[in-house]
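Only one chain is shown below, in structure tokens, and it's the form predicted on its own.
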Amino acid sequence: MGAEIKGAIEYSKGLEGVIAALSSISYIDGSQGKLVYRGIPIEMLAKYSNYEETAYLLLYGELPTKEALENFTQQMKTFRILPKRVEDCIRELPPNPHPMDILKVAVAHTALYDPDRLRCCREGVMSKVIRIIAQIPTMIAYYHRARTGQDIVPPDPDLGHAANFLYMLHGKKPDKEEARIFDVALVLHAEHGLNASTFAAMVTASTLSDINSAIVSAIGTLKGPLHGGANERVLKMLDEIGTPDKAEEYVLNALSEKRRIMGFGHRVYKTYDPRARILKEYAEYLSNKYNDRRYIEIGERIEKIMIRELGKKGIFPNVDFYSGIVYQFLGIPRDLFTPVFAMARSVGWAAHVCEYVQNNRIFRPRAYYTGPDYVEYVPIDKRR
């Protein structure tokens, strides 16, 4: 005991590199810039799949048959509708809190009206999981409409998961191109191994708590600025820079002052994030479509400078760098970027929870004690 650490101890700050679970859900090769869901490269899913099919793949471990996908998609559409009391609660919530706090409240509230609420994660109630994944977009869109004084737009059963969210958010159906781009963005954000929010969900589930509690834990973790919300701060940085010709001075000054350049570097990837490559193409496309290239030109200039300065250290664009530009063109308010991240990642959280609890062991890491060996208790009337 005692403050002095004697001899070597096994310690990994932040659990970095520690294997805490066995999983068949996704695989990341950080040195090669590869990401696969259930063995399928993310590039193929982005090109050929959609969010519903990807969600099925992550939850059930295989691509669905046509009939299975139709049934799953219909189930997602049916579960979009919120209980009336949850809808009323969202309407009455104050308009100024962070939307992630609202999302925590809404997900927790729906548990009160869940017909399977008394069943724990380990029982594998897939309907509970699908219901939460389907309802989170409704919660986000309803709150945004309510806080801006607009009428709430009910879900449209004729629209897919991505298109329906944009419809509920804006009150008009998106064009097919933009719905598809948003769909791909959701696919790219759906899963990413044992990141902080996924691990938080698993820790909660390992106690055999309910899936709503696990998802609330994940949402609270994602809210933290070191995990979610970087794409919002990327746009703030681009606004601050203003024009491409000011990018070099800004970046070099930031690096000399040891300030972070948002959207660069990753705990796992030491090369270009494969999701960033795909989103960059869409950011370029939307910039041209709307004849507004300010953000993409500043972003590309920053990318060149950062790779020149820090590429040898494994610092490259991550998924957040170009996703914010994409969301901006899709008309998504900046403070909803992190809730949209949660909307996409909810299936990854749920997939890991369902997988882990099938061979469950409650998480209980240890801490190495560095305090004093012994301290005399002094009665309060004798303390100085």
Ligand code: ACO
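Numbering follows the first chain given and starts at 1. These numbers were taken from a predicted model, which means no experiment stands behind them. Here, rigid core means the biggest group of C-alpha atoms that superpose within 1.5 Å across both forms. First, how it differs from the form predicted in complex with the ligand.
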Given for the second form:
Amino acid sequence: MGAEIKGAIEYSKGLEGVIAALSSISYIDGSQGKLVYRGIPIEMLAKYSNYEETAYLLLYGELPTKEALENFTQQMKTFRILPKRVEDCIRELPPNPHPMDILKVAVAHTALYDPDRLRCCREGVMSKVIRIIAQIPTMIAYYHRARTGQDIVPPDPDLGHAANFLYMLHGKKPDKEEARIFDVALVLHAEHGLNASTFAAMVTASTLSDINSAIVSAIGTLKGPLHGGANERVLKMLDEIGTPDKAEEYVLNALSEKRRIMGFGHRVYKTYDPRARILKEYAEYLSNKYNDRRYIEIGERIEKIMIRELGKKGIFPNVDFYSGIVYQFLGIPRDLFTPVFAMARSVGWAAHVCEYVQNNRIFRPRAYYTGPDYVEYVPIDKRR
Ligand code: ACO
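Just the form predicted on its own so far, so send over the form predicted in complex with the ligand.
Following is the full complex, with the preceding chain placed first.
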């Protein structure tokens, strides 16, 4: 029996290089540092699009007409409001847990009141999806206001998705330029193939569970420091280093102790992550605008050292390295960096789930059995 279980199964640790689905949503060229959503280069979307339009593109497969975009944007605005009971519950949640844990609770809780909960047709599922994407920012902002003893700021229907989040978080309308920078950051984080959290969502959905459960799985997966949780830790590291002249010693020490430098390395990119390139420009811009170059200078020093030391191994900055500096200047608290990532990525999760279940097959890999072939059962009073 053991031999059969051990049989001709190919093993790839961490599923590296395994093709687990067909998808037309995005493509990453890891050696050239290129990323496209539905064929459109990320740089063009960063320049010309916004989060709402990109979300439509990812979900429906093509850019919307003017009218379709207006309808979609309006629907997202309508869906921003949370059910009263969820709002009340968020006010009562303890102030200490990591906000990613709060987000899991809030998404699961909101699902109970979703008017489309029992609708499994494409329209019903899309409605649930758009509601989740629209509500996550409200959940994050409300929780932050409540935990800091501030009044909750309801969504403003005159503001776009990105600007409205900053407004609900800070209680004042953001300046247009900063709202645009945040909008681009959301576009850059919206989708990225079968990363760990997207795959987790797909595994859940492949059992024909519901979309809300899939998103909850994804949030729990994104939280980890090897995935979405890295951005928060980058800022912690920059603080620990303190000044650019200490970066060399810090990085070399970490590497000699086999510790990871957060915000570097990627399973697919073996060159500079194109999203990091754009975010670095914004980090630079905001550092100059606020005349505070502390973080960017340490960051750039780390980048140089890491590329010198590990560039030959394909280790370069990833999306998480400069995003934290950008968010810091936009006044987003550090422990909300990963929830903000979830807010952007919710559309990628949903797009993959919707695509996969159309031609569904339950995910069910096997483990390569390394245990003994046969062990005699020993009654408990005879064990030593
Ligand atoms: N710092 C130092 N060394 C690194 C780093 C890093 N950040 N990343 C990879 N390496 C080294 C590894 O030690 C390993 O070296 P070895 O071959 O001498 O043992 C080699 O590069 C390959 O690393 P793996 O862990 O095998 O690469 P994998 O594809 O499994 O991991 C990952 C990718 C998890 C992103 C990794 O690079 C990492 O831990 N990075 C730091 C955390 C991070 O920034 N995560 C965010 C990723 S982007 C995202 O999820 C949004």
